[in-house]
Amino acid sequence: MATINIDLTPEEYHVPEQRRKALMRKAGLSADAAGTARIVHRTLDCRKRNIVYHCVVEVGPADSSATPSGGNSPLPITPTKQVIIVGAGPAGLFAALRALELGIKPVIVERGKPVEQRKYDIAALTREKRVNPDSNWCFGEGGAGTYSDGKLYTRSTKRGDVQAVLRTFVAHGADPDILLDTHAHIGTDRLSGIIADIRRTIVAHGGEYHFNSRVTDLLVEAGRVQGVIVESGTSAPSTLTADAVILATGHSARDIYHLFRRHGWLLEAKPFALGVRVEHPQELINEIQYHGRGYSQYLPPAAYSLTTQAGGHGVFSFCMCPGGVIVPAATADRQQVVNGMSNSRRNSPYANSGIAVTVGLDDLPPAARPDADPFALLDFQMQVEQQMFHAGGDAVNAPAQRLVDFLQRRPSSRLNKSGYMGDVVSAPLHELLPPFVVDSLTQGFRDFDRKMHGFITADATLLAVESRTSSPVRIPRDKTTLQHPQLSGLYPCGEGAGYAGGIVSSALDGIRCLDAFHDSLL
């Protein structure tokens, strides 16, 4: 088996017969050769006018093109060993799958609903502006990742086997093409079915689920976590016990942080990022990225990734959604939060991306950051979200402003059409956002326009506020055992604990925590 690099034009790549001929020719194989040339990785390069797919191609025997299978086969459950996993997002689900592989019973406790039922609460939020604090765009089976586009790109390649995570998604219904892409993407419309299929795998091999079950406390004896206390609807609190607890609650489960503060358990303030969603016509982004019109037949809706420095702050694009929509992502009353998502076809007429500014303790006024207060940045995050709720008319409406008006520090007398799943309200974001965020965004947008000429346009709209890029609180853990320093048997995990930043990195962290628990049993 040999590996070679081959460039294909978009037409050569997407027309099957042309792709076969181009691969064979460029691999040096005749049309009637017994061998095959199989693409194992692809990257779309649109930096120059001649756009190409950079392909890594395996050349070998004709029977070498089988798609890799999923993870290891689950082992029989050992009845005396089980782990409670709090949260059914990517970290929790992949911890559960890894537990099954190692013969440990996973007991998943999820505050929200199964993914099939969760959609009704999301519909109520978008249409009736009612927030269910336990079932929304962030909470419920699959976590926030289920409704945030399904992007599978990560830089966390040293944390574990990224391809094994992708193969697991494929084994549960994802398009095998995600195994090839540098920036793999599933799509919100397909993720729901995949998450449900993962649940069926977990249950079929001995795992256990508790939906509509909010963890309100930990059972601790002599410094070791023995289980959790759970409230479910109007029922009396119940107790679940296990050999360990993996805490994978996601970046918006603020009640868990308050639980830790109530007990005096260690927490840390963690820098995060805050900004806006910027929305452009997708056709404009295509034109900029593809150097003119006429490429749409063989190219996907164009994406972008931008970063710069402004006034000592990082400014960067986050969760860019080609052909996507913007959604209301609040998790409680009197909050206004936005996020972006795309379906698998990415066929919305709009492109949107979070544009976020890094926020640290030094950015807060001295009175707002008392020494060692782990809640200082969380309080700041909450204050901005509440202010945006008020700016939206004390409702789940998105305060919005045209980009050109924001840069000119003037209110928008009219707004562009938007893909926001709700109502938008004209608001002076240049006055409402913290001044250092406004200044950093201003410089950032101008830098981005130099990199993508046409980015600043009257057709672009800012919607607020993009504030859930990551958790502003970290639950500390030992670097070796991955357990909380004060609570043995507790494994803080994923985005909510401050150790991941997306679907794949969360999945890898869930696997790491389960492996650490398994190692403690040896």
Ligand SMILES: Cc1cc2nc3c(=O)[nH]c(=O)nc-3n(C[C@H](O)[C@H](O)[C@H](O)COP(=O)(O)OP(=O)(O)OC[C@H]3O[C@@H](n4cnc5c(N)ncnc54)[C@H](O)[C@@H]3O)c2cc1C
Second form
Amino acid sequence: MATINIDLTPEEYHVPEQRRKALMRKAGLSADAAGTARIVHRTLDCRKRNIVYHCVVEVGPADSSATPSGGNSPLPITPTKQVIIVGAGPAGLFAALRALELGIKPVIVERGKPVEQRKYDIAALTREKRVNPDSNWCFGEGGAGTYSDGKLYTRSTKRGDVQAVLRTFVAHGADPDILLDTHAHIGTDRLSGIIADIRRTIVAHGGEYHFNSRVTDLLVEAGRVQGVIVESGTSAPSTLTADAVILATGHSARDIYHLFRRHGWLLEAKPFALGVRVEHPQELINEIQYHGRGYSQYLPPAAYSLTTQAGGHGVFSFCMCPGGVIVPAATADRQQVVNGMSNSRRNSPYANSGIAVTVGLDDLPPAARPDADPFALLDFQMQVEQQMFHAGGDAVNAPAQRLVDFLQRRPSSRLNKSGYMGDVVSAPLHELLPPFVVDSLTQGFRDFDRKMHGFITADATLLAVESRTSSPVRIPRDKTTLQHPQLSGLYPCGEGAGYAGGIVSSALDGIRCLDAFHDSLL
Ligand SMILES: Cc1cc2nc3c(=O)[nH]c(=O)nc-3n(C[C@H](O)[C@H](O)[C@H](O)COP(=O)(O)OP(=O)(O)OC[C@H]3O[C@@H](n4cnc5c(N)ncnc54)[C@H](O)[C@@H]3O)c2cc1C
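I've shown you the form predicted alone. Could you give me the structure of the form predicted in complex with the ligand?
Below, the chain from earlier opens the complete complex, with every other chain and molecule after it.
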């Protein structure tokens, strides 16, 4: 089986008969040859006017076009060893699947509801502007990634087998095309079914779920974690014990950080990023990225990825959602947070993206960071979210401003139509956001407009605040054993512990933590 590179036009790529003919011709095979050419990887390249799909193609005998095999193959467990996994986000779920592969029983403890029920709380949040602190856009089965764009790319390929994670998604119902794409995405409409299917696999192979179960403390004896204390609704707290605990509670579980503070367990402040979500008409982004071609049935809604330096800060686009909507992602009362998601078809008329500015301890006034307080950046994040809640009229409304008005430092007398799942309220973000964020965003937008001419337009709107880009706190762990330095048997894991950012890297970290626990048994 030989591998060759072939470029296809978007039309050749998308029309099956044209694709087959073009592949055979460019692979040097005659149409009636017994050979076959199969695309194993593709990247859409729209940097030049001549837009092409760069394809990696396997060429070989006709019967060798094997379809990719499924994901994990869990073994029947011999439950002599048991691991508690706190949090059913990507980190927790992939740790559980890995546990089953290694014959260890996973017990998943999740504060939120099964994905089928979680959607009602999310609908209530949009409709009634009421945040359920255990069931929202971030909390509940599947974690923060369930209602997302489902982008599946990561920069952390060194951290594990990305393809294995993708194969697991495919084995549970994702489109096999995600195995080919440089920039694969699933879409929120598909993700919830996939998460439910992963649950069925875990339960069928002997894993256990506890929903509506919030972990409020750890059981610790002589420096070793023995289990967790769980609160479920109004019933009295109960305990669950195990050989190890994987703590994969995500970056919004502030109660977990406070638990560490209460006990005096080590935590560290961690740089994160904060900014706004910018929304454009998708058609405009298509025009810019596709060199004036606008809509084409052979091209997907266009995406972008931008990064620059401004005044000593990194400014970057984050979680760009072509054809997406903006969602209210707060996890408690009196917070205003935005994030983005899209369906598999990415068919809303809007393109949105977080535009975030890096924030470190040095950005805070000295009085706000005594002795590198691990909570200094978390407090800063919370203050901005509360201020934005106030600016939204003390309700879950998004404070918004047209991009041109932000740059001109004037309030917007009218706002553009928005795909925000809630109400938007005109607010002077140039006055409300921290000055260094305003200055960095201003320079950043001007630079982005040089790279993507037309990015600054009267049709673009900023919504606040994009503050949950990553965790502002790290739960430390030993580099080799991956256990907390003071708490043996505790594996801080995923985005909330500060070791991942995004669905795939969180999944990889879940697998790593479970492998580290398994190694400790040998
Ligand atoms: C709207 C939105 C869109 C996103 N889009 C993308 C995207 O397209 N691509 C991408 O790669 N990333 C995206 N992300 C980010 C991605 O979802 C996260 O990086 C990823 O989910 C982190 O995984 P995790 O398992 O570490 O934590 P989480 O997914 O946050 O999961 C943590 C879980 O722990 C549970 N939990 C918290 N506290 C407790 C407790 N005390 N007891 C029991 N359970 C608890 C929570 O309910 C939650 O289910 C998006 C996030 C959001 C909010």
